[in-house]
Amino acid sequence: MAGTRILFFHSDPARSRVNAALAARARDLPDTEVVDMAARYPDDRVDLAWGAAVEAQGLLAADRIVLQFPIHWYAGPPLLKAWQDAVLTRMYYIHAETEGDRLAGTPLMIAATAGNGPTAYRRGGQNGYALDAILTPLKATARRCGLPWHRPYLVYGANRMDEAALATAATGYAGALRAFAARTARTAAV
């Protein structure tokens, strides 16, 4: 599938309000595929051979990639790290020429939710760091893999959102995804 491939990492999607609403809204967009990674890997393990091979093919077929997840203890969920370890190791170390080199240049966007409000994510705030700083390991990974980094879509106060705020966040996400697709659209060679 060409288009936007959203890898939705949530340890308990059935209990998610905000990430589930974002994913549902994204599913309505054309040329957009949302992959529920917890359903695919319920034990939080991605096999380096079979699972990583399936994931690599999905990434290589996409025009752009979005990693969507909640921030837990200043990082993404364990499945996101397991996915990185298996898939990126396969693509960039085991099959670099046939997979990693081909994935390089594919745009990457992060969509992350945080329980606290934006003032908690700054120097002097409760968490002491901006979400941008917390995403630094993913930025470094994107740089190493040659995946152009695009402005993340960040949702704050996810634990306290009312229905109106939730609808606004989902609509904003759809807009951010449309803008990401427009900025990263591949043009056919003439």
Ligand SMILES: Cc1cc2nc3c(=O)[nH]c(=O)nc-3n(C[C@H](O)[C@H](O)[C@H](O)COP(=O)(O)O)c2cc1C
Second form
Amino acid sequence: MAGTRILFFHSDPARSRVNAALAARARDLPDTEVVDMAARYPDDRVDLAWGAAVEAQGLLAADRIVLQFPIHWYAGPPLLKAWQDAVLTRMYYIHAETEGDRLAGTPLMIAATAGNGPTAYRRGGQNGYALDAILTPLKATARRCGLPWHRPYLVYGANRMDEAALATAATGYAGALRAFAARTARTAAV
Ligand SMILES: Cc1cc2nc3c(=O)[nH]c(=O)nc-3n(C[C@H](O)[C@H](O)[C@H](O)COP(=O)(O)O)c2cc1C
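Give me the form predicted in complex with this ligand now, not the form predicted alone.
Entire complex below, previous chain first.
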């Protein structure tokens, strides 16, 4: 489907509060598809042949891509890495001309949730590094793949959000997705 393709990675979606609320809100937006990757790959494995081929076609049809996930141990969940290893390897090393070169230019946005608050993600804070710095490997991946990097949508304090905070985070996500779509809208050929 053209439009915004959100790949939602979570190790245990049934227990998710924050990402589940964000995904639910995103599903209400026009031209937006949320793909529950854990439902597709429940054993955290994406095979390089069939699975990666299906995922590649989904990405090639999209106008923009969002990777949505909770931060686990200063990185994304294992399925995100499995997706990179299978899908990006297929597209950029095995079928570079027919897939990777065609995907290049598709804008990418990260939407990540973190249990710790913003003060933990500072020099001298509990985690010592900004969340933006922790996303550097993904930024480098986007650069390698030619996927223009859009400002991430980050939710802090995700372990202790009441209903009002959840609603605020979901509304913020909808706004960030709308802004992403507006900034990266395809201009009609004349
Ligand atoms: C195994 C594991 C590792 C985690 N590591 C971090 C971490 O490194 N930094 C952090 O801020 N939160 C960490 N968290 C908290 C999660 O980011 C938080 O629970 C999640 O964003 C909440 O979203 P959810 O309700 O969709 O699961 C971790 C949680 C788990 C289960």
